[in-house]
Amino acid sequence: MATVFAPGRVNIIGEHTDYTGGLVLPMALELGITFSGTTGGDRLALTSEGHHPVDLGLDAVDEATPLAAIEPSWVRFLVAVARRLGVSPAVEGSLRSTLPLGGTGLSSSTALTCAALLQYGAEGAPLALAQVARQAEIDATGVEIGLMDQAACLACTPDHALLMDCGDLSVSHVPMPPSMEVLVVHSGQARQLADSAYNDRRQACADIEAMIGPLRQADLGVLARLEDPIHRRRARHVITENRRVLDMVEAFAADDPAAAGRILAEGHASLAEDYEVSIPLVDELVERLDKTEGVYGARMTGGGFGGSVVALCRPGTDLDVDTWWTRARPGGGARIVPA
């Protein structure tokens, strides 16, 4: 019998650059997935809240059923990280998440993976662990995600956000300054990330250094070079999104609110007006967010389309929402919970 426990995350700063080799700024949340269960036997059985029962024989998730035919659709996060790992995905216990449901971008579905990861035995250094966790979520929707998920969910430590290099995987952990309080809001639209244009802005960006080398190492210059408008949008996102990470880092440690805030609010127009992955109703939230007090900056996060907005705050800031919020602060890995 064994307890893990998994955090959900947010990314401060640091969007669509992962898939590139690029930099990020996520943090692991309070929040997320504790997952108690006894592995072995011959069922995969399980409670969880907020969904029904799953009681499925070994038969209905061996190797010769595809992972798109198992319902439901949560199980195939376990059977793909059981599948990685060559061993048997039976397991019987539960499952409880504190994360809120409903697409809000906070990368349950990698907390449920790498919940998984630990339930089933996995052992490594957290990066190590984070490569197999992202296979298997690759398995299990057929998105071509990129590390940074697992690897905020795996290798961050408490009160701290974890600057990555995506391209080397070196990571280091950036204090969060005591000036800024980190705080979640949910949009109200549902994001499912199968169902956006995620995997077409990574396809852009693929063609984009086919023509011009990687994008990690680029400057604005190479814009020139491509001819086609919306290459150059998406280009120009992901090099200066880079360097919205480094600055953010120095914001942070000259705990500089009114510079973070700046940076959040170029971040989301890049986002929303190179990218094109917000929404009317996330631009709406922004603005609105800019507008309250003691909000330094707003932004989206996550890969877009839907879910939640990260915002930088005056410590103790409330805010006058319709949607689920919270105060996010920084907190650790996925790790077995003691007995």
Ligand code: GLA
Second form
Amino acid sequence: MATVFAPGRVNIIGEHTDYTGGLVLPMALELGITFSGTTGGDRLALTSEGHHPVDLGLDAVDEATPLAAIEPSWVRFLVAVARRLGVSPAVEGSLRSTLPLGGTGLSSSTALTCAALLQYGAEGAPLALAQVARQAEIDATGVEIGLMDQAACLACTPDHALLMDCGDLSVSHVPMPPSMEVLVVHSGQARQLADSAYNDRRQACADIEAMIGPLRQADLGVLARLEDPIHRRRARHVITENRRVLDMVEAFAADDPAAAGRILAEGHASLAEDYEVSIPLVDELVERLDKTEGVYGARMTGGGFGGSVVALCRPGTDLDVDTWWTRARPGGGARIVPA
Ligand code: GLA
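Form predicted on its own already given; the form predicted in complex with the ligand follows:
Every chain and every other molecule in the complex is listed next, the one we just looked at coming first.
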């Protein structure tokens, strides 16, 4: 019997940049998924709080069964991982999540995928494992996600955010400055339409890059070469967002909360107006947080269309909101829990 833990994540800044080889600055949460189990055997049998127990014979999940036909749908992540690793998906055990359930945009699917990866015995460097997890998630969902969530889940270290260059996959660990605390606030709206809109944004970036070359190398001067106003706005988001990641790393190093707050506000405006992945409820929450005493700045976090908001604030700041929220200390990456 092995027990593994894999965290959710919140992205501080660097949104919709990973799939064009850009910069991201997520951190792992201390909340996540604990997966206890024994692999081998001839069943995939799991209990988990808040879900019906699952008990499937291996014939229900064998290679001949398309992932999309496997129910309940969360089991697809496990089977996709086992297929990527070339091992049997058989496992008996239990899952427990401290992440709030359902569409919070805190990468619970990635946490489940990475927990399964360790439970099925995968070994290797965190970023190599992250790439396997990403492929498995794409297999399970059909959404062509980038590498940020899996890298955050596997490569983060406590008390640090993870600066990753998604182009050359170099990472560095950025200490959280003493004057700032991270709050994560659920908007109350589960992520919706996220999958088709996500693939659509990705395609727009691919079309833009076919005209002007890599967005990562581009500056705002290239916008004049894009005829389509939507392309111009999408490109402007990605180019300025990469810049904001570097600016945030500087603001952290200088322990400058005013600058950090400004960067979050600009990031949110860019996602809402140029990338068009926010929704009015999330915009209102961001506005409300911006007016809260002690909050330096806030923005939507994750893929968008609902989900959660991240705020940087003075340590100890309390919120008056009626949705789920938490203070978030940067946690460590997925790991085997000693017996
Ligand atoms: C989702 C994807 C990530 C990333 C974000 C947007 O979380 O899984 O790869 O693209 O959206 O920044």
